[in-house]
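Below, in structure tokens: the form predicted alone, a single chain.
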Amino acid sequence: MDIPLDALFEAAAVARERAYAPYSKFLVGAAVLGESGRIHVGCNVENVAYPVGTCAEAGAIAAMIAAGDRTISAVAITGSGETPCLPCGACRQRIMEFAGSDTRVYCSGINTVYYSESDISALLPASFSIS
């Protein structure tokens, strides 16, 4: 499947601008490409009762599952900082659970022109599995 990288990052950027982060002021948007070719998005949502908030990647994966897709083909994550926003450890595990070991993860910051790129197995070399 061709990865519509521009569309993924545009969707992640729109989601980032809708994030609710009144405490950290750090906005994150994520977009996952499902096996159907549809793009699903999520944003971080903070809560005063840390760590009850929700990561952008978790929201995007939940939206993907709710829409009927079960496999992540690619992920784009963008944060409001200058450097590329990498997924936290819990989100790396979430991504791995719904993706293949070669699923590409693209990360950017607010003004990043060049995106860092990695496959999820490089970001999470010792993941858990159900089987």
Contents of the next structure:
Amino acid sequence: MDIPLDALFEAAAVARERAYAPYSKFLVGAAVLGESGRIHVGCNVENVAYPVGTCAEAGAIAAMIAAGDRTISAVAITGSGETPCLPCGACRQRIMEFAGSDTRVYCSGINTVYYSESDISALLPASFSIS
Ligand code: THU
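Could the form predicted together with tetrahydrodeoxyuridine (THU) be shown next, to go alongside the form predicted alone?
What follows is the whole complex; the chain from before opens it.
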């Protein structure tokens, strides 16, 4: 599938502006491209009980599943730091659960047109699985 990178990053940036991160003050937006071609977004939602907070990627994946898609073709992540925001370990596993054969992960920071891009299996070479 062709990846609509500009639309993916624009959707992630809109979600980032809606992030709820009063504790870390680090805003993150994520957009996933489902197999239908639709884009699903999420942002980080923190909680005063810190471990209850959720990452942007978790929100975007939950939205994708609720909308009926099951396979992620690409993910765009944008954080409010200067450097590209890379997904945490748990989110790499979350992405892997719904990854296709070549799921691309694109990362950016605020005010950067630069992004790093990688295959999810390069970010998580030894994922957990039940065999
Ligand atoms: N965060 C994300 O939402 N996604 C990432 O890829 C990295 C980190 C959030 C979690 C927490 O709300 C804040 O950023 C600081 O870690």
